[in-house]
Structure formats: C-alpha cells, structure tokens
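Presented as structure tokens, the chain that follows is alone, the form predicted alone.
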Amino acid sequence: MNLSVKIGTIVMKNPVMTASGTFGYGPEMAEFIDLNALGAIVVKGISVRPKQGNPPPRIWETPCGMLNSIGLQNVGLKAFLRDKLPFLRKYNIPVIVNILGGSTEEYCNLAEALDGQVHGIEMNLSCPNVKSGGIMFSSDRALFTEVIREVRKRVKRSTLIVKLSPQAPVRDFSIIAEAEGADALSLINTIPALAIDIETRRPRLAKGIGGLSGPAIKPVAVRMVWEAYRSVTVPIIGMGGIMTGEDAIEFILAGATAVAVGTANFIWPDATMRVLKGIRDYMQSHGIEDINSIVGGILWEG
C-alpha cells in the first residue's frame, strides 16, 4: 500500500499534515505523536516580527466548530530559526513555514530568509496590506499577483505554497498563484464569522469577528478544492473541519494530494494519527493501492 505523495519538491511519506495555527512550532505535541509520522508539519505562523496577538476571550467554541480570533501572534522570524527550528531538525518530516506579513517587501524578507532553510513556504495571504489602506492581499487581484510574483523571485530552494481565502473566487485566484509560480494551493483558510451573547449583547470575543474552523466550515472547503482541482495543475493541500480519515478521503476524492488537519487537533491532541488510521483502513477496506489514485477521484462533472 503507497501513502507517499508529493508537494511540489517535498516528498511525503504519506497526505496527513498539519494546518498551521493548530499544532504549534512541534515540541508541544511531540509528546502525544511522534512526529517522524506525520507527512508533514506545518507551524504557527511566522512574521518578521514578533507579535502579541490580540487581547482575550479570543477563542469561542460553536456548534460544529470553532470562532478564533488569536490575531496572528508568534515568535517572530528571529526567534523562530534560534529556538524552534534546530528542534524540528531532529524529525525526518518535512518542515514547512507559514508566513504572514503586512506588506510585499515583508513577506519576501521572510520567504528569503527561511528558502532553503525549510522544505516548504506557505503564504498566508489573508492578512490587510498597511501600505493599500488594509485591503486583504487574499482578496485583491493586483496585491495578490504582485506579493506572489515578488516572492518567488526569492525562493528558490523550498517548495512555495500560496494559501487561499475562502472569501476570493477560488477558480481565479487559483489560476493567477498558479501562473506567478506557487508549487502547490492550500485551502481553505477559515471563515470570517461572529457570535454575540445576547446577554449582554456583545460579540463572544474581544474583537469581534474571528475565523470559523472545524467540521461546519466542510462541505465549503470540499467545494473549494473541487474548484481549484478543475483550474489548475499543480498539487492542493485540502483543509477545513478534517476530523476523521473519511473526511480526509473526501478531500482527496475532490482533488486534493494532501491533506492538513486543524481544529481536530484541539479535542484529540493525536487528531492526525487518527486520521491517518482512517485513510488506511479506507483503502484497505477498498483495495486501494496506491492513494494518488483517487486523487481528483469523485465521479461526478458538475
């Protein structure tokens, strides 16, 4: 049975990797897993500079899922190669780095700093240009041809990966990271949502709109992949309210190659070995040999 699978130059030896934001940078959850099993991990968001976050309560559990409005907060670039990474090179897993910034010139000091370091970069390119008046790089077809084109001038040893919004019509913006260079799609980022408690009529968090994840945001993030499978060549990496190994198949079934499990890892801190269980027995119960078989696999046009 082959799990293997490939993300632009990085060689999985199976789909299931992390979703950045969900897992840390690695050494929190090492002691639940071992991560030499994962195909890949993926951590916390990386910026220039270090950042606070935003203030608390800034996590609200909802039906099927979950509203977070953490406001990006990590270690910052510095900290990260120093402290983090010399632990995660003791893994034979891929390492791959989500960045975020508020600018093109942030975001390709990251990605220049970081290729070559790690296997793979991927873009978060929901966050507001400060330099554009905060229009979301995500959802303005301009800055996003222009952060990716500038980017992969720098990057030329990691794998690029550009990270969707699920708020930008999928099929175009798809087609325009795939034709400034990324190596690979991820999607879907999550969802702008809001919860109020109408006791005292104030929003569940601090700032007030967050971003829903986990099971109820599925069905839209299996849509999504479907659409970018049907626009583009290179490889998806799917996401959105993975909790088990079916949900993951399903993923596959509409196009996606790999696979990034979220919120899940919040209630099962071993959420991506359960999920990597569910794929086996899947293709085993199927006589599935080989998992990039079934890629793309639904039997269904649209």
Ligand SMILES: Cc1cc2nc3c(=O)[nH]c(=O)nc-3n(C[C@H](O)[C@H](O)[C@H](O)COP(=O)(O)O)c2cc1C
Contents of the next structure:
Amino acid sequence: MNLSVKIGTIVMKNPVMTASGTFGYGPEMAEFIDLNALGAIVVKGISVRPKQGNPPPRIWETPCGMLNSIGLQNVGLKAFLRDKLPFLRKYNIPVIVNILGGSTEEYCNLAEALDGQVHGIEMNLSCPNVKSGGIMFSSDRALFTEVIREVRKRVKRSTLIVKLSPQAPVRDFSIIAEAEGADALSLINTIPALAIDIETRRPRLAKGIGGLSGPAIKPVAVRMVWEAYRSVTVPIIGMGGIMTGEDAIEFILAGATAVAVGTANFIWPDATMRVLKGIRDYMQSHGIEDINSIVGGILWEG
Amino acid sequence: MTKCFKAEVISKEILSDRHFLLRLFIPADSLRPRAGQFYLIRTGTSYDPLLRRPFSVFNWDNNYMEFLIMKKGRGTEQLLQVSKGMFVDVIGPLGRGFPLPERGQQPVLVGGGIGIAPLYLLAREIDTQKIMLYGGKSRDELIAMEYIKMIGDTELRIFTEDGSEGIKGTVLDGLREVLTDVESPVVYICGPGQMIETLKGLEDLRTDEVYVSVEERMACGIGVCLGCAYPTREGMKRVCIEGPVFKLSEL
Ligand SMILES: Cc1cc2nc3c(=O)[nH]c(=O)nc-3n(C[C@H](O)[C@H](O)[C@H](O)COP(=O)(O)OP(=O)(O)OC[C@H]3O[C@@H](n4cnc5c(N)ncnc54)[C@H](O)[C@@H]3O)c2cc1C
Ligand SMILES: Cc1cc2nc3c(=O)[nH]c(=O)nc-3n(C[C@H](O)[C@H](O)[C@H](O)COP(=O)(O)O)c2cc1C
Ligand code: FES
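For the form predicted in complex with the named molecule instead of the form predicted alone, what are the coordinates?
After this comes the whole thing, all chains and molecules, with the earlier chain placed first.
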C-alpha cells in the first residue's frame, strides 16, 4: 500500500499533516504521539517579532465547532529558530512553518530567514495589511498578488505553500497563487464568525469576531477544495473539520493530495494517528493500492 | 506523566439538584495528581458538544479518582447522564497544582462554591493544622459538607452572603480577619471569577504567599491552542500549563 505523497519538493510518507495553530511547536504533542509517524508538521504561525495576542476570552464553543480569536500569539522568528526548531530537527519529518505579517516586507523577511532552514513555508495571508488600513492580504487581489510574487523571489529552496481564506473567491485566488509561483495551496483557514451573549448583548469573545473551525465547517471546506482542484494543477492540502479517516478521504476525493488535522487535535491529542489509521482502513477495504490514485476521484463533473 | 485514555465510571453520587460526585476507575496511584491539577473529560461520540471540559481532582486513592461537578450547561448536563460501567474520555493530570506549605507556615484554604473541589484534596494533602474558609451565596451553594467536615486537623469556618448558614459575609471578609491573627500564613484560594477579580483588587493581600487557582475557557488543555491565555505581570500565560494555580502577586 502506498501512502506517500509529494507537495512541491516535500516527500511525505503519508498525507496526514497538522494544521497551523493546533499543534503548538511540537513538544507538547510528542507526549501523546510519535511525531515521526506524521506526514509533516506545520507549526503555529510565526511573525517577525513576538506577539502577545488577544485578551481572553479567546474561545467559544459553537454547535460542532468552535470560535477562536487567539490573535496570532507567537514567540517570534528569533525565538522560533533558537528555541523551537532544534527540537523539530531531531525528528525525521518535514517541517513546514506558517508565516504571518502585517506588510509585504515582513513576509519577505520571514521567507528569507526561513528559506532552506525548513522544508516548507506556508503563507497565512488572513492577516490585515497595516499600510492599507487593515485590509486582509487574503481578500484583496492586488495585495495577494504582490505579496506572493515578492515572497516567491526569496524562497529558493523550501516549498512555498499559499494558504487560502474562505472569504475570497476560491477559483480566482487559486489561479493567482499558482500563476505567482506557489508550489502548493492549502485551504481552508477558519471562517470569520460571531457569537453573542444575549444577556449582556456583548460578543462572546473579547475581540468580537473569531474564526470558526471544526466539523461545522467541513462541507464548506470540501467544496472549496473541489473548486481549487478544478482550477489549478499544483497540489492541494485540504483542511477544515477533519476528525476521522473518512473525513480525510472526502477531502482527497475532492482533490486534496494531503490533509491537515486541526481542531480535532484539541479533542484527541492522537487525532492525526486516528485519521491516518482511518485512511489505511479505507484503502484496505476498498482495494486501493496508491492513495494518489484517488486524489480528485469524486465521480461528478460539476 | 499526562495520559489520555478511557476511564470506567465506578459511581455517580448525586449531592444536590446541581451537584454530583463522579468516581472514575483511574490508576491514580501511578499518576499521583496534585491538588489543583485537573482533568479534561468528555463523554459520548457526538461532535456536539465538541470540546472536553476541565475539572479539578477532588480526591483520589489507589485505583480511583473523584471529581466534584456542578451542572452548568450542556457538557456537565451530559456528564450527569453517565452511569456506572460506562466509559468516559479523560486526559490528565494537567497543569500545575498548589505548592505545599513550608515548615512553620500556617495554611489558610479559601473556597467559594464549587471552588472547594481542589481545596478538599489540598486539605487532605496537608498533614498539619489548617484553617479552611468555605462560603457561598446561600446554604445550597455549600456542597459536599459531609466530606469537608471529615477532613482532619481543620478549623472550618462557613460563610454565606445571605446568612442562611455560618457567618454572614464572604470568605474574603473572613480571610482578612484571619490574616490579622496568624503569623506567616500561606493562603490557597479557588472560587468563581467574580471572587478572583475582587481578590486582585485587594492590594493588602499582595504578599508573596497567596496562591490562586483561576479559570479560563479551554480547548486543548495541553498547551497547543493558546485559548486559555491569562494576562499576568509577565505577559500572557496558559492556564492549562503555567496554571491553573498562580501566585496572586503574578496576576
Ligand atoms: C482548571 C479548571 C478546573 C475546573 N474545575 C471544576 C470542578 O472541579 N468542578 C466543576 O464543577 N467545574 C470546574 N471547572 C469549571 C467547568 O470546567 C465548567 O463549569 C464546565 O466546563 C462547563 O461546561 P458546560 O458545558 O456544562 O457549560 P457551558 O457554559 O455550556 O460551556 C460552554 C463552554 O464554556 C466552557 N466553560 C464554561 N464555564 C467555564 C468555566 N467556569 N471555566 C472554564 N471553561 C468554562 C466549557 O468548557 C465549554 O467549552 C473548572 C474549570 C477549569 C478551567
Ligand atoms: C486555535 C487555532 C489557531 C490557529 N492558528 C492558525 C495560525 O497561526 N495560522 C494559520 O494559518 N491558521 C491557523 N488556524 C487555522 C487552522 O490551521 C485551520 O486552517 C482551521 O482551523 C481549519 O481546520 P480545522 O477545522 O481542522 O481546525 C488556527 C485554528 C485554530 C482553531
Ligand atoms: S487550553 Fe489550549 S493552550 Fe491551554
């Protein structure tokens, strides 16, 4: 049975990765699973300087999902390279670093510092551009195009992944990302959402709007992966509410070459291993020799 | 070491219309949870409710662990439905517990409502004389009294805001009084959010030896989601890893 897949130049022994922000930087999870069994690890988003993040409450549970407004809290580039990366290098798995910035220059600085240091760089573009009054890179064509173009010039050795937001039209933005040189796409990021306390009439989260994740967003994510698959030829990393191997297979049939497990890690620290086992079981019971043979295998022309 | 597994329900004791004691089959002897540490518990296979719920260890012995639970919303309602022989998903022990008193220190334990849960275990861990202040809005918030009265070597003082039991007033009023009397006290506090907020405002309590267990909403409980961040003097700390017990002077 072949489970090995390729994302850009990254060869993964299986298609199961972690979703950024749901797996820390590795050590916490190493208590629960063998990190070497993962296809790849994607760490929490890194910015040039450390960020404190938002005030609490940062989390609110919703039907089959959760809202979060962590506010991009992270240790910053320097501390990541010094304190976090050496731990991950001890393992025999590809390391992908999620990067976030407030300007094109910040993305470029991060890309330059990380290129060749890690296997992959994933651009989280669901960040406000400070200079254009807080418009998200992920939802403005001009900003989106420019930031990928500039980062691409600086990423020469690592695989460059562009993460798409569910707020922008998937087809157009997938095509732009591919044209600007992305080696792969990942989707979806959380969906902006709001929950209100009807007693106080205040939002449930201190910051108001949060990002929705978990099983509640899965059908939206599967549709978007399918749309992206029909629009580009670069490999796609699918995510959004994956809890089981069956969920992962759904994403693969929609066109994902690899899948990322996010919120499920909070419920079962070994969620990635459960998903991997579920994929194996499905392949076995359906006589599938190579996982790549069912990528985009949905029997529907659309 | 933290473990994630399925634990069998040994018993469920109903204490009031809102409170119950859940006893789970957990090899506690090898895990040796400290007072103030907690477990994340989940039951059922449905995705709604999705997240695990945090509960402090109330008591343990060789082969079991007990949790004192107050019914609040859907998660605790669902836990109230479990019965003997069923299995629940648990992860723990998690977080940092209360440090034990040093020689010569007078322990003072202060619990508000369900906040008594970790303090009961702490009181049992401390084998010297201690003062325990326990309070609630009214007498029906004073739970597990039959257990608390049984703790040895304890001077117990009860408070209710409406005066329906014990001294009329809050445990924090009681604490101030105690602190005027005792020398080198070490104070351990757990209670509702409101009580912790009041506590933070009491400048005269900002001596080094006050430990508070705080609550924040949690998703993972193991330090990866950053959902449980709590503002401290040294920036944001994770309640599930650096907490839930903090020194008051840190907050
Ligand atoms: C470290 C720690 C130890 C705790 N120990 C105990 C204990 O020993 N006994 C006990 O009865 N309760 C304890 N709690 C509070 C308990 O976790 C909540 O009452 C419970 O999660 C409520 O869940 P629910 O679904 O019934 O309520 P809902 O209000 O429907 O819950 C909705 C969401 O909010 C979260 N939530 C609600 N209230 C709290 C709260 N006070 N703190 C953190 N998250 C909350 C839930 O986990 C859930 O994600 C503890 C909380 C923490 C953080
Ligand atoms: C608590 C939390 C933190 C996250 N942090 C990041 C992040 O730093 N960068 C990023 O690109 N995505 C982040 N995400 C989004 C996830 O990587 C993923 O795209 C999304 O949660 C959907 O997958 P899921 O439903 O399986 O969680 C975060 C999600 C959660 C729930
Ligand atoms: S609950 Fe996830 S980091 Fe504390």
